[in-house]
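Starting off, we have a lone chain in the form predicted on its own, written out as structure tokens.
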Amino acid sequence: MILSIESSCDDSSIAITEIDTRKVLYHKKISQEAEHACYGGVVPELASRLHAVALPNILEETKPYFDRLKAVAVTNQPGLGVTLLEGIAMAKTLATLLHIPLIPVHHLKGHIYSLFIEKPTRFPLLVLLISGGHTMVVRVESFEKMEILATSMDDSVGESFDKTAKMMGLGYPGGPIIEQLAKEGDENRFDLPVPLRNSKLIAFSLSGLKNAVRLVVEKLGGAEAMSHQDKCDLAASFQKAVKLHLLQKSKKIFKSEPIKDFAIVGGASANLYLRDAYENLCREFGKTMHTAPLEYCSDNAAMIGRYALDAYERKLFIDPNEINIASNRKLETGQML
């Protein structure tokens, strides 16, 4: 079995995955959303302290599996430095004390592998990764070859949902709140701009749309003065603009990419409105759409463990004394993950 640890942001998670069957034998995640809600976003130092409490408590429940562990895997990039350190410290200790190999895992590759939890891998794939920290399209040809075809120039989709919710006084995390309110709203009431609509650039940008939302909120007298229907209509209008932006740029990629399998991963991929839009787009282009189960869309250790299965097969281990936080390099079009 492989024990996997995820602590890249505000979710403390540990999983146990059986190597031969790919079965997730144990998985637990403790969210910190309630603790960060009053700040409107994640406070790194607070997140680190909460990981220091939650991770050992979860680990205690996995002790019955220790005698069958063949490796330990941990997220080491990208993410918040102080929170990644909590998971890395635990993984180093376990690998050293149990005399088992240590596998470093790229968090975004983990999200891609959320598609394969308890399943065989399926390549090649076109993947739209939309999360709190990233928005990109990746051509995944194999375990070793994952190329970024388009990425965000500024805010990510998840970040834009959170910031929009904060401007409207809705709380954190903003994605589920915006999606729920939008169901009661008129998505055509506010004429919000679709980012990069007239640009040939194949990239994403959400900062201008976020600013347009701010101007609407101010025009309505601020979050306190907005009625419930105002908030529903603005949420729906914002969500529609995000959808149109993602689809417009994705269409350009679909036209030039022959790969028939397409997937959406990451926390924001749990948005059913966006999923439905991409189902229609895939039908238009003759592609088959894949998604991870909703429980594995947001950060979790099961996806880290699933990636680790393929890494274990390739013996991609690291000395426990050498693992550290990998640099959070800027991810750009044309780079390999």
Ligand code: KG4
Second form
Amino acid sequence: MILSIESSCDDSSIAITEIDTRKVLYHKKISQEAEHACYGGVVPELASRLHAVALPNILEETKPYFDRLKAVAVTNQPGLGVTLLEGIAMAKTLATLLHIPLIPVHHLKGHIYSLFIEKPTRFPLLVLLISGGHTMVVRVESFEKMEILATSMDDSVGESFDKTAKMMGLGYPGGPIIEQLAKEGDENRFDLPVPLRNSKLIAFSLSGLKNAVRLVVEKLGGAEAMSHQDKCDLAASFQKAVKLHLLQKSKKIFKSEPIKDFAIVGGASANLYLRDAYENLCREFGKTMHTAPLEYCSDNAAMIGRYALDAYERKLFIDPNEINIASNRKLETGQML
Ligand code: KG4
Ligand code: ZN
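Same protein, different condition: the form predicted on its own was shown, now please give the form predicted together with the named molecule.
Zooming out: every chain and molecule, the one shown earlier first.
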């Protein structure tokens, strides 16, 4: 079995995955959403302190598996330095004390592997990754070969949902709140700009849209002056603009990428309105769409464990004395993930 740890942001999570069957035998996640809600976003130092309490509590429950562990895996990039360190310290200690190999895992590759937790591995794949930290399209040809085809030039999709919610005085994380409000809203009430609409660039950008939302909130007299219906309408109009932007750029990629399988992963892939839009786009282009089970869309250790299974086969181990937060290198179009 492999024990995997995830602490790159505000979720403390540990999973146990069986090597032979690839089954998740144990999975627990403690989210810190409530603690960060009043700040409208994640406060790194607070997140770090909460991990320091939550991770050992979860680990306690996994003790019965300890004598059957063959490796420990941990997210070591990208993420918040102070929170990654909490998971890394625990993984390092376990690997050393139990005399088992240590596997470093790239968080974004973990998100991609969330697709294979309950389904067989499938390559090649075109993947849209939309999370709180990242927005990109990746051509995944194999475990070794994942090329970034497009990224966001500024904010990520998840972040834009979070900030839109924050501007309207709603809670954190904003994604599920905005999606819910949008169901009651008129998506045509506010004419928000679709980012990069007239640009040939195959890239994403969400910060202009965020500013447009801010202007509407100001025009309506601020969050306190907005009615429930105003908020629903703005949420719906914002979500529609995000959808149109993602679809427009994805279409350009679909036209030149013959790969038949397409997937959406990451926290914002839980959004059913966006999923629906992509189902239609895939139908139009004759592609098959894949998603991870809802419980594995946002950050979790099961996806880290799933990736670690393939890394274990390849013996991609690291010396516990050598592991550190891998530098948060810029992830740009044309680079390998
Ligand atoms: O993948 P994730 O858990 O963490 C990162 O790796 O960043 O993604 C969290 C992000 C948050 O920004 C959250 O607002 C967004 O995913 N999110 C959503 C939805 N559920 C979560 N965004 C849009 N619609 C949703 N239903
Ligand atoms: Zn994530």
